[in-house]
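The data below hold one chain only, encoded as structure tokens and taken in the form predicted on its own.
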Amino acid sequence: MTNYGLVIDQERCIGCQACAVSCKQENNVPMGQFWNRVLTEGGDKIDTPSGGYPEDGGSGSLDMEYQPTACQHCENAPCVKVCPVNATYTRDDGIVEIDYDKCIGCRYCMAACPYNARVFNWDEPEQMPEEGTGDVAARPQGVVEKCTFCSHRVDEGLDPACVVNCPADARIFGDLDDEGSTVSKYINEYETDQLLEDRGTNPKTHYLSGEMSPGRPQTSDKMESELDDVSPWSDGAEDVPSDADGSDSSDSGGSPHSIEGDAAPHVPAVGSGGDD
């Protein structure tokens, strides 16, 4: 059975907020709300580093690290358990969703979520532009909303918007129950952590840190399963950078996923079908 999950390589994350902005646009998230946030570790405010500036000829201790955070789509989701009207539920593919027609705005789910991943529409939602954005209908006042892993895109065979639009290829989405999927191989290959593991929620978002991975291998708008002609994982042959630093030892002149010189990873424009 399909069980969708996400790996976020925090060594590749550059804190650009592209995931947060693309999520907001794709999902028609109202003004003042965010489903997807990139927190700065250490500092008091966004993009405030930890540590201190160099003094007296020293090297200083400034450090900037990011903590991307959204709904973790927990296997043992407390939000599902506490919802008195079954508005929050887990789909067969593991995505935790909200039935906005059932939501009564009690906010029990917000209190139960240890990740502060949900937002509540206290007022009539305002969109900019007024007609809204993306391919998702606006939610009404008085309901809770959150990340859906872009389930409307997943249903069309597309990766979530935050994955496709990450310029650093730091996000890998796929089926955790498929041992051959890239997301599963990353979890097996690298040491990953889940947020608040001691809570027993078993989040489906895994964070990779301490060692930079090759990153998302497909710079495409399609999910891995849709790319029959591309191997999702390579030992260095052609499709993905063979080394953790993203270098490619082949002399093929650059595969679609290789990075030459100082070139930044490039995400091509989304093609037709399922997106805008």
The other form holds:
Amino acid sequence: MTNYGLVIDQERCIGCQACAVSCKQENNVPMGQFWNRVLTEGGDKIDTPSGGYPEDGGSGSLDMEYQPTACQHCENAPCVKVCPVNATYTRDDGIVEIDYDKCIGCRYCMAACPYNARVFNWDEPEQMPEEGTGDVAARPQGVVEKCTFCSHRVDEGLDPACVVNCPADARIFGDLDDEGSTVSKYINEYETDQLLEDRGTNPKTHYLSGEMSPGRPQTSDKMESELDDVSPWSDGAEDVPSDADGSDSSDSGGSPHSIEGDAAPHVPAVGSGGDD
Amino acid sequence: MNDPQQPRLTPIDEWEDEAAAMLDGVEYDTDLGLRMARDAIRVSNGELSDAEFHEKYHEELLAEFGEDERPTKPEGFDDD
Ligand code: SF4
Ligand code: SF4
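Now that you have shown the form predicted on its own, what about the form predicted together with the partner chain?
So here's everything in the complex, that chain up top.
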């Protein structure tokens, strides 16, 4: 069975907020709300590091770390268990989603989410521009909303917008139930953590730290399951962006998303994603 | 950074206060929401079963919302 999950390589993350902004754009997230935030660990404010500048020829101690955080799509999601009207539910592919037509705005799910991943539309949502952005209809006043892993894109075989638009290739999306997927390989081969493990929620977002991974080794806006069809080693070679075939890959026998081999990070091809 | 509307991580000892703030002014029973939130985490970490959780709050939810559509309903559970 498919069970979608995300790996975020915190060694690769540069805190640029591209994931937060592309999420907002793609999902038509109203003014004043964010589904996806890049939290910081450092100084007192979001943009201030801890430590000090180098003095007297020393090396200084400035430090800031990034913690991109959105709905963790928990396996044991407390938000799902408390929703009296079953507006919040888990899809067969593991994505936790909200049926906005059913939601009565009781906010019990918000109280139950340990990750503070949900936001409530207190007022009539305002979009900029007014007609909205991206590919998802606006949600009304009085409902709770949150990250959907871009299920509308996933349903069309595309990666979430935050994954495609991360310039550091720090976000890797895929099927946790597929041993051969890059997310599974990363979780097996690198040290990864889940947030607030003591709550037992078993998040499907895993954070990689300690050692930098090759990052999102993908060559287009396709999901990796689709990349098999467009890899340089298949018949669909004409679909591969021109920057993807620079290496001598014909004899590697691997795929563009294997961890070893030529999984060097790269910037996804410009313009391949259409509207993201 | 500290706007409770925004996703962020909250240490467990501060979380209940924040949950209470989220439910403040809600049209439904605040105390019920808080107790369920607390117990839902206990379900997640295995201290309470889905069935126990379902039964514990079923009557109160029916009284408050007129329905209880949670996925925690045990097989053969009598809805009335
Ligand atoms: S992170 Fe929060 S909103 Fe997302 S599935 Fe877990 S409990 Fe629910
Ligand atoms: S606010 Fe909406 S989604 Fe959340 S528990 Fe209430 S009805 Fe369910």
